[in-house]
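A lone chain, given as structure tokens: the form predicted on its own.
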Amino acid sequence: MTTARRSSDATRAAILEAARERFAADGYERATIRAIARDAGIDPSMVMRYYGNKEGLFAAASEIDLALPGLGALPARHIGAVLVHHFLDRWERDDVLTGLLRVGVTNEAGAARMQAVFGAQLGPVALGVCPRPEEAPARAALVASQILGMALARYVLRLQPAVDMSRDEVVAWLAPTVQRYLTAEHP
């Protein structure tokens, strides 16, 4: 019984890995269950068995923990820089996150997934540091606009000079804006 469970877990893991790679490379619309199954080395019926349909597979494959740093112990003046550094690290080492952004700008399910990830994970960060709790959702959306905008320009569209800017330059430009969005008094 333990062997079957491991086999099932291994199959699920192989499907999710193949799906993440395929969605990142092809986008949601062009990725197919058959191609994902082929990449995972399994029959397409197994994908359907575990995830029901393409939407269910996409939702499972795009489960992303942004692993946001704890900001409570930081001096408030460093919050923007810490978050921008963190997101640069994430975008540069996580093809799944970049793939989700690609899908998010072209597909309704991808956009909904991106909204859920950023809303659920960035919202509490904003709530923990902003001066007025009722403003946390708006502030989190403003931060997301900066983070996602740079990610789109730098890692998806590869716009110059965003691609050529050093990490320090990106932080120097974005951190003060992110900082203001999170901690400044409402104008």
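None of the values given here were measured: they were computed from a predicted structure. Numbering follows the first chain given and starts at 1. We call the rigid core the largest set of C-alpha positions that still match within 1.5 Å between the two forms. What changes on going to the form predicted in complex with another copy of the chain:
The angle of turn of the smaller rigid part against the larger, between the two forms and from C-alpha superpositions, comes to 14 degrees.
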Given for the second form:
There are 2 protein chains.
Amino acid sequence: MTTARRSSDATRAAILEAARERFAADGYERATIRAIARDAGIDPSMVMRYYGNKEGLFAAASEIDLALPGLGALPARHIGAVLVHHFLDRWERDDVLTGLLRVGVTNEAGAARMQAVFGAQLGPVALGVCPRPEEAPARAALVASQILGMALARYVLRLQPAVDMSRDEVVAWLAPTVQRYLTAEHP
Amino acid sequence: MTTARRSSDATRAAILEAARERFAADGYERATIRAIARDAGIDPSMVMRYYGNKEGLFAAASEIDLALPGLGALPARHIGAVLVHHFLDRWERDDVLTGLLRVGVTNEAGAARMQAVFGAQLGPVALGVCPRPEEAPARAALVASQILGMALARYVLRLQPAVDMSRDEVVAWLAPTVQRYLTAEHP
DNA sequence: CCGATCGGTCAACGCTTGTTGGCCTACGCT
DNA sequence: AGCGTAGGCCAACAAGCGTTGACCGATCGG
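Can you give me the structure for the form predicted in complex with another copy of the chain, which would complement the form predicted on its own we have just seen?
The complete assembly is shown below, putting the previous chain first.
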């Protein structure tokens, strides 16, 4: 027994998990392929075999589904609270979003991915509830700015007061903001 | 005439300006000392002479004064709008803040600097206008989250709808949010 | 007029990075 | 039993990085 062998898929998954953690913790440049390979318990060259190059690895590692809840059923007045709550959940479940944010700030491809994710997944929600359809993109961007800003302060920069707030407090403060961005009349 | 000589201070300043631009455009790791030196028109070793090492250069390049306006004189009801307007100005005057944000997301020292800047300069403003003094840090963090979030969307990630909004639109949307975070009763 | 000082270059160092290609070996199939 | 193949390692590559120290010429005070 020199080295334990795994199925190809198991190794792929191990690499992906290690990559997600390292991208989230270190950002794109400082998350080295060598470190990721070490975390996954294999040789760096395996990463190249499975994902082509570093960009390809990041592309695979940053695939994400925000899984925003269906909006039709619930009362339109509570949509702000539901949305904020859901985003906090999503952000704390794993570190894919943190990684995406960290990379998106420095890396062109990361920024593009971020645009795509929020555009495609928050856009429809805004379209569904806002008064005039042509305002939907701007309203979605406003919501994104507040959600991303809180995530930035709380999970990335770790501003002390933002970290100390409870989830309920965050929801209580942010929900009315999001609600207004989505449904209020254009000021 | 082989090479034009400058005063020491002029070169220091040239380096600092080049460093600010590169840090803002590329983040900490990709902003290389060699590239900064090239921009400033000198040899990389001069950067070391003047600023010791890369960390020292960044520390010097990220010194910033938010220059928040005095809050005493103006009517307390307009403080949200004034604050948002001022931040947009400050953000667009030069790229120090963009650089600080870009670096703060990946770099420990950058995050610390960001915490210091916003804590020390936004904190007092919150303390001056919020109902209960012990809530000031949390309120300042909330304001920071919205301001930073908009800066992130507009100047770093460049989400299209956020870029397309006029300054007045941004102020109109964000001012009530900031106003509420600072002065409203704890929800 | 001469020597110190100042602004500046040059060449190299040790190291890390992404990436490549060859080789090895255990396993599954026939 | 024997062979192909899949999973994996190893060693090396070229390039780029931060950083160092020796050297050079202009300038300026005595």
